[in-house]
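Take a look at this single chain, the form predicted on its own, given in structure tokens.
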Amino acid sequence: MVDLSQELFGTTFQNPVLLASGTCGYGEEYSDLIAVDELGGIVTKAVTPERRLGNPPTRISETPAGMINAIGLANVGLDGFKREKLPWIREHLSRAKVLVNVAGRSVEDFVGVVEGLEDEDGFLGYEINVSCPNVEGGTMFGTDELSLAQLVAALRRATRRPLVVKLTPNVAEIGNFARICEENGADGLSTINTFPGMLIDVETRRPVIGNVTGGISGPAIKPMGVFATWKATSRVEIPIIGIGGICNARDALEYILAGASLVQIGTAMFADPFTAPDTIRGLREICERQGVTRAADLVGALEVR
């Protein structure tokens, strides 16, 4: 027997397969499908201190190896993730893991959903969005060293539970980013959110996006993805969540070979619902094919020399 589980933020991750945020909703919305409660666990749909409509349509189109979309957010606030989303998850998920993310345009912003949620059950912790190429600001603390550095520390003031931060890869080097959220008392990273983009309509020479630009994932960027989790680990000792482009269980290897404890499926999810549950079969299959008895022993386990 294979043991997929990871032990990390202080509790145990039945296996390493999380949902991506902004592709599973909150989770209900898969339910029909698959046992959401069998995953490793989700990562809400942002939420912010207000309810967000989101950027004008077209919001979503194909490209070549994976998706561009400009959303912008949209959700129901905190107040209606407390009122309209918490039930069904408290209700339904208990051994699946739950991240809420966190967005806002300040200091302010994060903080006060962070301290609404707190007195809250049902999740876990936080994913830290400071990341999001297709709002206004939304790569602002991610980008910029000192203001990262402010909000990690006063989040991390504003509560015990753990402390996850979303990367952005539209850095020059990462691994600076990731030491700086470590310091100021982040418990984990998650690597990586899209790489921003635009498509044009040759006949109409408009964009194909209503926002003009938008974030591109998939499998197009799971070579960045998972160059930036391996330089990440490098620098820090907190655990790393992987993600961008994984599609099976080799990508999701790939990550975890890299330094990654857990992965995210985001955009393979919305071409195949099953991805996410035949990942977890195929890390299985493949630890038993080689041998390996705990998935956690090929954590960081790449040989480059």
Second form
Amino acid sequence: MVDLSQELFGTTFQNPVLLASGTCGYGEEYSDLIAVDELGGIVTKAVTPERRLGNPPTRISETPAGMINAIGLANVGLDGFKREKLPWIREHLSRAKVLVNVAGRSVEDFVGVVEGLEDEDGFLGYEINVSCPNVEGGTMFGTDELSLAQLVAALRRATRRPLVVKLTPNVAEIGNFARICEENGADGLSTINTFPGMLIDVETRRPVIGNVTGGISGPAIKPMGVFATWKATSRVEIPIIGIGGICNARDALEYILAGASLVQIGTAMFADPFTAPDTIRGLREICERQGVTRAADLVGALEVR
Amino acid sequence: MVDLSQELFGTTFQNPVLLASGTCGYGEEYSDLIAVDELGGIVTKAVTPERRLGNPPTRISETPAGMINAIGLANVGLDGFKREKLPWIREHLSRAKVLVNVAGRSVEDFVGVVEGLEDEDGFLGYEINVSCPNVEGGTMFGTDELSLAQLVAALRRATRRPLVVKLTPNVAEIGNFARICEENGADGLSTINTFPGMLIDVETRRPVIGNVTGGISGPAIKPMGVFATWKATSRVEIPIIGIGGICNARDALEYILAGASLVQIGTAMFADPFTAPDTIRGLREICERQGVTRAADLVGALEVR
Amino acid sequence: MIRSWSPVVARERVAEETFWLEFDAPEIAEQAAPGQFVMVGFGASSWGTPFLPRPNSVAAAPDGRVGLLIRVYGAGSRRISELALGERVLLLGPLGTRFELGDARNVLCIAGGVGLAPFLLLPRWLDRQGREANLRLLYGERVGAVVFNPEKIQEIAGIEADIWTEDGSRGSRGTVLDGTGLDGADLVLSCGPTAMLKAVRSLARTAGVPCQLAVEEHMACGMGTCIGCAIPTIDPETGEDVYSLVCTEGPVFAAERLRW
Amino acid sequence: MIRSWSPVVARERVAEETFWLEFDAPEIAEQAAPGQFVMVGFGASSWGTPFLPRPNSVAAAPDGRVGLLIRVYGAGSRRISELALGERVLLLGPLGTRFELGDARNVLCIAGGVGLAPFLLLPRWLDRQGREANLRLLYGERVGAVVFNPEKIQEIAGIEADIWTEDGSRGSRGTVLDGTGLDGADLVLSCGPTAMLKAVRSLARTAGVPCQLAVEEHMACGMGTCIGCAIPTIDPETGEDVYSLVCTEGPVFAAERLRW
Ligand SMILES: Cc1cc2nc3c(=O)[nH]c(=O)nc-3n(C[C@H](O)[C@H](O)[C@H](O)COP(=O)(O)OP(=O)(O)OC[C@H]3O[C@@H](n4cnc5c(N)ncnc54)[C@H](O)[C@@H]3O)c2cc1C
Ligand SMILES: Cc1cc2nc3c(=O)[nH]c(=O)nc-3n(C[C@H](O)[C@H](O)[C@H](O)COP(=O)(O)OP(=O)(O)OC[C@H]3O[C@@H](n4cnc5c(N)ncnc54)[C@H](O)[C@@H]3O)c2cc1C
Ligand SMILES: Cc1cc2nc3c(=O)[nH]c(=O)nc-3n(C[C@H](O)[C@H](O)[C@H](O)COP(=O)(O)O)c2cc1C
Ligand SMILES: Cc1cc2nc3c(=O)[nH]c(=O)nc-3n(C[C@H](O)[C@H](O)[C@H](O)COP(=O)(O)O)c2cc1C
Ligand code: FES
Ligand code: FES
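Can I have the other form now, the form predicted in complex with its partner chain, not the form predicted on its own?
Every chain and every other molecule in the complex is listed next, the one we just looked at coming first.
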């Protein structure tokens, strides 16, 4: 018997496999096909203070071994989330843990969402999406050390729940940003969000994506995600959630060996909605074959001579 | 008749397709298979002041739609290059333009190579590889604005030949780095070098690559390379060479529309050594079909509403 | 919604760059209604082309099979078109909305290109529902070489297609719209290129006939989780400009909801 | 060096996860010598698995064909093993160095697993060169299920293999090394897993018999441009520790040059 559970954020994840934000809606969408409550957990689509319609089409397209997306944070907004989405989560997910992905363009935006959710039950904590452009500074929170520090500190004051910051890979040294999050009170990190990218239709000479640029995800970014996870773990003590291109148990295990306590699966769920349950099963099988009784022992077990 | 030539760096490239540094040796290696002198040009393997043996194996492996490499700048060194490689180039390449890729760990290293080559003939100019770790600072030249400015300024003083700086995508705002290069006298930019990445063997629990981490190239990074090219062109006047995952004429055209005057093909040459000549032929065909008589008119012709 | 690894049980090149494929997928075949689609993919462990699944309309559902009419457009549709007998693909479906016939008696179906697919399913599906209606099918293509054989249409769908080609090499010369006197239709259904759909919408609007259009947009999930397939629409209740998901709120929309 | 899109003209599953494939590639077949390899790829326009070509030893060269013995290891070798008759792959070759027999009369060939491949080519190649030598072939596998049929070996190579399996289910029980009295050999050639090659090297060194080993390393270009396939070696002239490229300076190395 292999124990896949992971203890972190003061609770137990029954297994380390979560669904990534923006790729699983609010859980309900997949409930027809897979037993969502058997997963380690889900991370909701980003919630912003107000409802957002999102970007004009085309929003997504395939790229080599991946995809580009510019959804534009289309979401039901804080109130919509509480009214339309949280009730289903509360009712159907008791074992899978839920992180609410939070986005905004100012510190107030983020804090507003967190404060608005703080008294609700049905979810564990927050994953803070710092890849959105910061209104005040123009750049992303996630690429500016000072803005990031202020944001994390403000959020720390706003909540006692687990606070996970989702880092963008679009920086020179992700370890520095990991440190800043830890120092300002984050309980964990998610690595990584998408890479900025662009796809051009050479016949029309226009960008394929309505928003011109978008984020690249999928297997193409897996080696970068593993690298970022490994770099981040070497600089912080707080647990890390590995993300980027995971398609199966071996991919998940790369992240775990690199130091991730949990993983998230995003784009691969589009290729096959069974990817997450198959990954859980696959992890169990690999552990059995390798004689590993507790998957938690594999976290950071990479041997670098 | 389609004119594929491009005027830049005070000379004419017969077509916009070059071979990327580190993927074509010094040209000679491919001469058995393709007419190297029919290409737009080649960029040599990095030349460092001293001969370098490079990294321990394993140095390369496949990744989703790409590869990881950690060659470690293995090269014959400045003297070896002059003695063993330049003579072949001088004798066989008269129409294809040659850029010498230069690497080092200090400003002196780079300047030393450039000064050592300045009086030689047989090549057009330099492509400066700023993705190597900087000995003094620890980080890469390519990720530190001040080091980069100093390096480019020093090199500008050392040569009157075309000076192209090859940027790393591993920064938050590649446009800033492009600007710094232009302001300090660079004649052109190459975008992009590889992304840092990592591959783990889940059976041995070790990194696949002897050097632990490596650079990711190939189709996987194409959307990021197009994005970086587009970002860089919006900030500088100097010409740009687009690189990253180009496999065919359509890929090359994406870069050209995004603003690249020339392109380089790297990893795809391993998948098929005919990729570069096929890309040149394909560009001619697309231009003919689209009624374009001068490919130069397509540079930056992207229409963003 | 069914997910199944389904083998190709029939494959035929039916016109230039156009293929007819049948998959053994009884549950999907049983549920699928005209306008609905399946995502056709290769799973998550092969990250070759395509990685994302591709949406394709269910064009027939005989004997537990799902029939698709595939036109080669890019690398994904090419790979699907080249599937060999016995090869398995991952099907997810049926997905999306269907054409709603309501009480319509005289239904005019206007198909452009492989927009023909849903109308191949429609007649037999109506039969199965015990529903009667007079269907008229206009089917247009740019050139004759890509026209799906009228005999084959007859065989699959039990309906005669009125064929139009722009080069006049098959059927009548012109576009389907040249053949469109709405004569007596009390419902217009259409699927095909956006330019055609727009023209159909104008025609129907002018004639005051209700019109439903099946539209296309890039998709990743096909089931509402990625929010990727949004198109500009008008909220029928508030009249506001919004976006709607083609995969769940469409692909079939009432023409007046589309904001083009 | 030849680059050619070559069709599969024969394919056979010859043991568990092990396949014999022949490609129509006359120029490569004519030039290939034992120890040399070809890069087997799918071109640059399909960036599925594998994107990089895979090195494989030329195992036979009858009638303008290149024969390969493929064992499924990961996704790339799996795709190669699943090629259908008539499908084309991009072959680049012949590449690398060959076994050099010099004046050797009694040559002992020690093969582990699909390290058998170069030794399948060797006997007929020697014939074609008009060169005579006594060849003895030891061929070891972990288990019987993966053993390449001795009759097939006889047919392809015209040589009898002395088979060893660790589970004893085919041939003799044990490793090839258990069968190695070098008895009278004046040259030892070996190809197979690194652990085996190391043991062969010790044996030959102890016996004072010259030894050549064919080694493996990950490759991208196969022709010396990527500098990716370096392994630690000793410079034969200076005695310095250096790296050598398996694709151009190898895959066959004099045993004493390898720095393991
Ligand atoms: C609801 C629906 C039903 C469809 N039914 C059929 C059908 O029955 N027969 C048929 O031949 N085609 C049908 N299509 C179109 C088919 O999905 C596209 O031709 C196909 O996705 C193109 O993929 P590709 O890889 O060949 O092209 P590429 O251009 O290489 O694809 C690149 C990306 O763009 C997307 N894309 C490009 N064009 C379209 C498009 N028109 N619609 C959706 N995504 C697109 C692809 O999915 C992919 O993500 C339908 C589309 C939708 C949305
Ligand atoms: C000169 C030479 C001759 C060879 N001859 C044969 C032969 O005749 N028959 C045969 O079955 N195999 C042979 N091999 C080994 C064969 O190349 C590998 O099994 C194959 O590359 C593995 O690819 P994969 O995608 O199946 O495995 P994966 O592990 O998925 O490949 C991942 C990456 O590692 C590389 N890789 C993994 N193992 C090896 C290896 N052992 N050698 C080289 N690269 C590797 C792959 O090329 C790829 O880049 C030979 C290797 C070399 C270098
Ligand atoms: C369609 C789509 C929508 C996404 N939306 C969000 C989001 O709202 N918030 C967020 O933090 N990340 C979002 N992401 C990023 C993913 O959560 C994930 O970090 C990224 O896709 C890399 O993982 P993958 O390669 O497994 O997809 C989105 C990704 C995709 C593909
Ligand atoms: C094996 C290998 C070696 C490389 N060596 C160098 C180098 O010496 N100097 C350099 O500037 N870039 C080097 N690169 C980076 C390439 O020149 C190119 O920027 C990168 O691979 C992206 O292009 P591609 O996707 O077409 O390969 C190397 C890349 C590879 C794959
Ligand atoms: S395709 Fe994902 S929401 Fe429609
Ligand atoms: S494989 Fe490229 S140098 Fe050997």
